[in-house]
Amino acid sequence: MNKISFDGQTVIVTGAGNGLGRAYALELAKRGANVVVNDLGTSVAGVGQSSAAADKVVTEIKALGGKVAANYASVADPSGADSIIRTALDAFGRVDAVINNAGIIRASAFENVPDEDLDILLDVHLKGTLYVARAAYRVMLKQGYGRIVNTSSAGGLFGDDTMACYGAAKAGILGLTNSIALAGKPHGILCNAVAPQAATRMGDNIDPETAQKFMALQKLFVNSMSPEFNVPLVVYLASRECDSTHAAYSICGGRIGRVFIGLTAGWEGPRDIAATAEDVREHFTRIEDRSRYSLPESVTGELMERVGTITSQLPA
């Protein structure tokens, strides 16, 4: 089996000073990549700033004989995001892949969500992912090649009752990923999202009850909730060998699976006048029926699916 190699390629990993980002960066370096280690050095709640986390990973990569450059900018600042890409270009001359991993976490009951939590979580996760991806995309367009891996979350894809702001930001990343994928595919730029679950320092900032439940499951999961179990998928998606795009993947307890949004066959209402709420009530079971579904690839894809259905019903 041929080993996936990153020789001559430059990969940016944001939030690479700890946890998942560190694990990604080390594995990529082992596979020959030039790695840009970005980390602002904040707490898991987004407080403070330090170069220590990034510098430690840089030292580890150099000890492996790898090529590496550090960047300490905030992804939540457009100029900071631009500087991350400049670091890659100045050090290595190109950007082959970006792993948007930087993130923070804050949890609270929905009725108590502070306004500032919404602002900072959207800034770091959603805006930060957009800013870094946008800056890298511009370089990738000129190259005619690129891989972008964004980090969503089960908290955004499936929800969590104590992380409304975090979930909103992470769900937004899925929509962003889909749009980048559609724009980039004709230019050789592929974009996917991952929803990793791992025991990292991020768990220090979740509510105690959830943390207790999580710890109780550790024996069952053995080692599979460690950051390293999330690395293989992310490395593959960032590689030249990957041809998937416009997709989201879950990693949980040793299982890797694709997450998708499907559309049920639904109920065909009238097209000349709008249905009533009573009509919807009468046909709601059919609307909910998931035995048949489709996977529209875009807004236009859904419209064209309806055009095909309607056309097929017209008299010959």
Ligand code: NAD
Second form
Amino acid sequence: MNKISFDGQTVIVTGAGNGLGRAYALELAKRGANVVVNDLGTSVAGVGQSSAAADKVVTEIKALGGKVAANYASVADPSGADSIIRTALDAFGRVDAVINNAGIIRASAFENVPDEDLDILLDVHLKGTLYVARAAYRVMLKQGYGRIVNTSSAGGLFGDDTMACYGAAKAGILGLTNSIALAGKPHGILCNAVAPQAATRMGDNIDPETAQKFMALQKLFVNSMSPEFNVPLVVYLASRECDSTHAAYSICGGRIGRVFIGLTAGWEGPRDIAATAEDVREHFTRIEDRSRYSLPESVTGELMERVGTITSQLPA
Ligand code: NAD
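Moving on from the form predicted on its own, please list the structure of the form predicted together with the ligand.
And the full complex, kicking off with our chain again.
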């Protein structure tokens, strides 16, 4: 079987100084990529900064004989994000793929969510992903080629009772990914989201009860909660061989699956006069029925699907 190679390609990994990002960066370097290791060197909660985390991974990659450049900027700062792309261009001359992975976590009971947690979580995850993707996209447009892998989370795609702000930011990344994918496709730029799961230091900053529950569950997975189990999908999505775009994938304890948003066939109300709340009550089972659904690919896609349904109902 031929190996997926990154020879001659440049891949940026944000938040590559720890956990998942480090694992992606090491594997990409082993596969021949020029790797940009970005990391702010901050705590799990996003406090402080240091060059130590990025430098450690740069040393590891060099020890493997890999080609690597370091960047210590915050993805949450637009000029910092631009500097990450500049680091890649200055060192290697192009940007083939970006893995938006940098992240922090803060969790609390919803009634106690501090305003500043919403700000910092949106800044790092949602805005940071947009800033880095946008700067890379501009280069990729000129190249007519690019791969963008954004990091969402089960906390955003499915929710978690203590992760309102984190979940909001991570769900926002899905919407961002879908729009980048639609814009990028005609230009050879593919964009997907992943929802990884791994026992990393991130578990240190969730509430103790949830942490205990997660840890007890994670023990059942033997090794498959290690960052390495998340690497294969992310490496594939970042590669030239991937032709998927506009998708989200979950990685959980050794299983890789597609996550999608479906729209039920629903109830066809009148089109000449709006239905009433009582009509909705009467037809709610039909609205909820998930045995028949479609997967609209865009706003136009949903409208076109409705046009198709409506015209198929017109008398011949
Ligand atoms: P981690 O804490 O081990 O590593 C995250 C790295 O991101 C750190 O080195 C940190 O310094 C860096 N970072 C944080 N803010 C940054 C910023 N503003 N700019 C640049 N770098 C910054 O965490 P991890 O578990 O490896 O998580 C990686 C990504 O995966 C995160 O986006 C996280 O939300 C997501 N995720 C993780 C899990 C999990 O189970 N570990 C689950 C779902 C999603």
